[in-house]
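Below you'll find only one chain, the form predicted alone, shown as structure tokens.
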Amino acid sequence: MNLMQLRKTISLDDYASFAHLTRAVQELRAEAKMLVPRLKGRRVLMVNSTAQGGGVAEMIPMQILLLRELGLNANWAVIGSDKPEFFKLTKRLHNLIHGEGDPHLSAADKALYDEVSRQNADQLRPHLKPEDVLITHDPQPLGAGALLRKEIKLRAVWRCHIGLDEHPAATRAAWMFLKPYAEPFDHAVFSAPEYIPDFLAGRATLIHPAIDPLSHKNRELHPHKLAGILSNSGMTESDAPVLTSPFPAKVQRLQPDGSFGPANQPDEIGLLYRPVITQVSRWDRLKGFRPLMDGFARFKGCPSGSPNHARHNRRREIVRLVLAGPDPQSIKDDPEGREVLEELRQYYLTLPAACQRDIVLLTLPMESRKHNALMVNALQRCSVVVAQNSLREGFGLTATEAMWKAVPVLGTSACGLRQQIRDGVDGRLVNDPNNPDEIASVLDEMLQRPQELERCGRNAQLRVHSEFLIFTQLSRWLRLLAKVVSC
């Protein structure tokens, strides 16, 4: 277990200052006046798997610091266990509770969770007493935070960033295993309502998940800034003189060989200048990057006959689909993601030399974090769509990102998505990810009106500022923990 160390690089008064985010910040503020006195002498633990890689371990520093700028005593802690199997199993049950995966889980299943789950409550319980509020997100944590809950007295919380809309034997299997661990809690929270299971009704609470609008991964990019990401990254290759030093860590590309080399081999991707369709995510079989490279394969080999259609011939000539994911080497709590990467691997050896050379698989080194978010703004701020071709979606900040920087997504009808975009009004959305066909037609339709797209990547915007920010999030946050030590 880590106690991690934030240092504060921002505050609310710097958010205040910009003229979109002032409102947010003053109704926060006015919010926490009123609720932090309730939670007086009472410290706030998070605590989660991993310090890097995916949403949770990206909004939890900037929600802790902003809470300590409003007075309260917040920390986060990140668990850890010497056996891969343990992730190997916390991993499989995020993938039951999405319906995906073998729903037999043995009684030796159970005895590795419950003993990781020991070890990790025995190193949390010095830093805790009966008076505080310990929060565990996602299902690693959840045996650790039953057992302090029953031992030491204290609030308990458990954020719960996943689900399904639907109640498949895999999805029931998951949370009758979970039921015993999430049952002593005092309270949970969820991103959509179809994911609270029957155990946990009337006790649980929706919390969308949220950006932080000046984090590097969603903060403005002047051109020079962002022409300088792609040069110091890798992801592009210019003389020109950039002000910043290369990344020590560059982007990598799947080449037509097998290996992975330099991103502008063996030519340069053209974000500067290329229509391109992007989709980051984790590698993750549910993240549907598989069907997309075979929508966007089916999209490029249908040219319109007609005159009228010269132009978008020629942006579907020239589009490109980038597929982008964190080195799997540096993401501990999923060990899938290697296994993900291969096989996309495999399969972009078996396609078309025209198909390799217009699909770019590109892996973004996570030695810094600062590095990789920049990395992430410049590929969402280059694309003319975001795809989340998502087979299941707990939420989806990828797409939030992107929504917030005004780009239009190719969502899919899975639940998480779906809380956010609207079909037609802030994107679109595919009924089956899995269908090829249909993301072909929809890419189609969103790259054949131009106008449409910028009106949608505006709604995208206003939706965000409007529902997805953390100073919302915030907010729902001091209600919910005022609300918990207040029963």
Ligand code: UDP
Given for the second form:
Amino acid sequence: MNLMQLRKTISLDDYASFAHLTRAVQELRAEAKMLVPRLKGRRVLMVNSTAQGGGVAEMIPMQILLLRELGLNANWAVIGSDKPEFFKLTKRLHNLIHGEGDPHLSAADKALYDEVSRQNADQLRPHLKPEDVLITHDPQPLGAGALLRKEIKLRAVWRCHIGLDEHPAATRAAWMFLKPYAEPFDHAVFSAPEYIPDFLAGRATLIHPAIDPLSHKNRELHPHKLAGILSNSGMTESDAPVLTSPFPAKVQRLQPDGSFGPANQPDEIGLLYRPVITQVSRWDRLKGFRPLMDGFARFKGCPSGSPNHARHNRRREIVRLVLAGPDPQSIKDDPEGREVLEELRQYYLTLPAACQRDIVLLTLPMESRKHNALMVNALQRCSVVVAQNSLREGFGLTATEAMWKAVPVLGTSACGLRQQIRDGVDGRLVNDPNNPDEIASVLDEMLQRPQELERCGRNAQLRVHSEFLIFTQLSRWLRLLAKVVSC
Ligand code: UDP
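I've shown you the form predicted alone. Could you give me the structure of the form predicted together with the ligand?
Time for the whole complex; same chain goes first.
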């Protein structure tokens, strides 16, 4: 278990000094003035299982820092285990909740989950007192949280970031497994009402995930800064002078021979010149990378015969698909990542040469959170469309991040994406992310109409502004914490 050290780099005053954020900060402060005194003397400890990679690790640090600034004693702990089987099991539970995988969970699975939960509870216990509030994120630390809730009698909230709006056998099996661990909790938090299992109804709250508008992932990048990041990370080749030094770890690109090499080989990606469609995600089958490749290939392969479509045909000719994800070695609680990347690599090698040229698969180094965030920011801003072709999606911060940058998103009907994107208003949704024809046709419609893209992008940005910024999220958390300690 690691108690994470966080360094404050930005204050609420800094946010408030941006005119478009002033009101949101004022509202949060007003809420805190009323609610924080009710939490006096209590420590709030957030616990998850990874310090980086994925949406949860993305959100926690700034939440903690801002809660501290608002007067709360807030901390972040990351649990671990020397048993890789534990993370395999929790990944399986993650997939099962999303309706995928073999629903048979054995007594040995339960014994393993109990054993690691016990170890983690023992490590967390010295940091907690009965008046404290424990917030555990997702299934990995749930069991430890349940033990601590029973043993210390503190208040405990389970923040579940995953869910499905249907109830197939797989999902039911995962909930059967998790139910005894979730039950002792005082309250649960979900990202969509559809995700709340029956046994938690009445003590579950909806809080949408949110982004930090001034983080390295989301802050504004002027063209020279953006070009500098592309150059520093090896995504462009340039002799032009840039402000900052090359990043120590560079982006790697899948080469036609199946190896990973420099991102500007075998040719320049064209991020600053070509229309680019990008999907940035963890390497996870449910993110729909492979059907997205197929949909893109199909879109490229069917030019319109009409001379009126000369411009569009040219766009189709030069457009590229960029698929980016973390260097898989860096994600501890995601044992599937390497496997999925390998599947995509194998699949890429079967594609015709022309397709290989236009599909760019990148792995982004994670050694530096800042550099990784800047790379993602730059990639999203270079994109004419950001795709998130998820088969299932708890929420999908990658969509939120693109929307904030006024980049229209090609999403799917996965529940988390539906919470954010209104089809035709803020972006587009494909009904079936496994259907390459549908993906190709929606891509075709989107790229044909640049004005529509611009309209959707602007709408999307406004939607994030009103619904999915960190200030709204923290107000909701404060309300919930005050309620939980008053019961
Ligand atoms: N992400 C990243 N680097 C990568 C891939 C993903 O920083 O190489 C970030 C991405 O920008 C987003 C988060 O990881 O902030 C993914 O969150 P999301 O909610 O989209 O999906 P999750 O991974 O939680 O299923």
